[in-house]
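One chain comes next, on its own, written out as structure tokens in the form predicted on its own.
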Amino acid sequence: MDYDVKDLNLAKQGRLRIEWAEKNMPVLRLIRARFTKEKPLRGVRVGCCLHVTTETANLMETLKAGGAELRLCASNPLSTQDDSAAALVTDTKIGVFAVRGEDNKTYYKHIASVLANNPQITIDDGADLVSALHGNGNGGAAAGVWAGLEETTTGVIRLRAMAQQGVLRFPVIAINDSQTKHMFDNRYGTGQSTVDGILRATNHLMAGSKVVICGYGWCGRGVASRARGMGAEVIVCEVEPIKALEALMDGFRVMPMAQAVREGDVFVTLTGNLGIIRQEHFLKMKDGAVIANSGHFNVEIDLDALDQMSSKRRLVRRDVEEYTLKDGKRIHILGEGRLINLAAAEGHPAMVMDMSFANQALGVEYIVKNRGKLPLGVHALPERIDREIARLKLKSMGVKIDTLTSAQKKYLAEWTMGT
């Protein structure tokens, strides 16, 4: 079995942490129990590019229980938990190619190692597998893929651009479009884990601070809500008028970045776009400003420009790099501008990833059952799967809800019924 992980001696520690996460992933456990009996994925080659965490380990073990042949690499150089990677290799016998802190050359080498197994289904977090399959002469490998799954907003954006340009060569299911994914993972998972990462890196007091949220999508909403809950004054910067209006009516101050940079103490980018905080913004920031990114790629903060503007650069805490500008002002970048919730913390809590990875597991099964039937393009999982995941999650939490009576169902279905 091929693999490339930091140290297999970390496997015992990783196993304990994987088991801890599993306790909080009851929906995935139910799916795993069924997969173990039915083996719906028997012999299917699945290539995965995901954050290699304890939660991802539980997804991998669920897919393997269903009979899948798996290879896994990291979707971010700083998101790998080396002990989880070791446990997957040692205990679960999965080919894992991920080392925390790997350089770009190693990162793409690991992607190539996953693709070397000629996956029939891809699972991405950021669309790097799909991108690799569509470039560098990989056309033949792309032709062998039945369909793919995409976990995150940034990846879905990339895939829709590919589909619009007519270059996407196989269908992809946007897991991020499932309500049981983005309404919970993006909002509550990103909200909590981003603040967690900032606090672990800096020990900053949020109460009384001015926190600037760049982007008010589901992730931005989550971080804004959590920061306000801790006593911060939250400012939102947006380019979409509807989202800006929503932020305003949610009780946040809304203003252009050029104005916000003069006020903010902590900045968080969550847009999925590049160059959100640039040279002209660094120049106007307060001395000691803290900048973190919770968008997928490390392009939201113009670190090259900041480096060129700086006279000195040093690591002042484990995940805090201090840039001193030529006028003496200091700017602090967290986690190298990469995903702060994984660079400085542990990522989303298992309780919320339970639903996201339930979508992934059932998505793989859906592709297998519908092989050859999905047209090219980017698709959502059927609503019935979304609702079933929500039902199972409620059941696992001991929550019961009402059901419609026959009279209510008839009323909703009949347009002729009046008062």
Contents of the next structure:
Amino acid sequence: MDYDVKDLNLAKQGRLRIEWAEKNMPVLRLIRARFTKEKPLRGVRVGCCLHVTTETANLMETLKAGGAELRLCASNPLSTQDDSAAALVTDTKIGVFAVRGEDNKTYYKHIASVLANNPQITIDDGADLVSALHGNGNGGAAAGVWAGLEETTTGVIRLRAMAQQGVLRFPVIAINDSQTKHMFDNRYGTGQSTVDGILRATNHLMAGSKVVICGYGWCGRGVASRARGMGAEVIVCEVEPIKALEALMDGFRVMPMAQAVREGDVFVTLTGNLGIIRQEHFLKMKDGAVIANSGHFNVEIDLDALDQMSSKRRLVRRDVEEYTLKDGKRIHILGEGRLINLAAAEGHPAMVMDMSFANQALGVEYIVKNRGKLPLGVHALPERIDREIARLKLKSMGVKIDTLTSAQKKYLAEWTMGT
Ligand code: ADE
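Could you output the structure for the form predicted in complex with adenine, given that the previous block was the form predicted on its own?
Starting with the chain above, the whole complex follows.
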């Protein structure tokens, strides 16, 4: 079996952590139990490019229980948990190609190793696998893919651009479009794990700090609300007027970046776009400003510009790089500007990844059942699957809810009954 991980001796520690996560993934456990019996994915080759974490390990083991043949590489060079990777190779016999801190060349070599197994289904977090499949020389391999699944907002945006330009060669299911994904993982997962990453890196006191949130999508909303919960004064910068208005009515101050940079102590980018914090912004920041990115790619902070403006650069704590500008002002960049929740913390908690990865597991089964029937393009999973995941999650949490009475159902279906 081919693989490339840091150290197989880490497998024992990885196993303990994978089991710890499993305790908080009851919906995925139920799916795994059914997959073990029914083997709905028997012999299907699934190529995965995901953050290699304890939660992802639980997804891999669920797909394997369903009979899938798997390969896995990292979806970010700095998000791999080497112990999880080792346990997947040693105990689960999955070909994992991921080493924390791998350089760009190795990152793409690992993607190529996953594609070398000719996947029939792809699972991506950020669309790097699908994008590589459509790149130079890989067109043939794309022809063998039944369909793909995409985990994250940035990946879905890239795939919709590919579909729009008419270059996407197979259907893709946007897992991020499921309500049980983006309303929970993006909001509460990113919300908590981003703050967790900033705190582990800096030990900063949130109470009384001015925290600037760049981008008020589901992830930005989550971080803003968690930072406020810890006593921070939160400022939101947003280009989209409806979202800016929402941030305002959610009780946050809203202003342009040019103004926010003068006030902020901590900055978090989560826009999915590039060049959010640039030279003109660094120049106006306070001494000691802390900057983290929680968007998918490390393009939101212009680190090249910061490097050029600086007379000195040093690592002052694990995951904290201090840049000293020519006037002596210091700016702190966390986790090399990569996803801070995975670079400096452990990513989203298992409790929320349970729903995201239940969507992925049921999505793979859905593709197998509907092989050849899905139209080209980017689609959401059917709503009945989304609702079922919510129902199972509530049940696992011991929460019961009401159901409509027959009179209420009738009332909702009726349009003549005004009173
Ligand atoms: N994305 C964010 N958090 C994650 C986690 N814990 N596992 C996999 N992907 C993630």
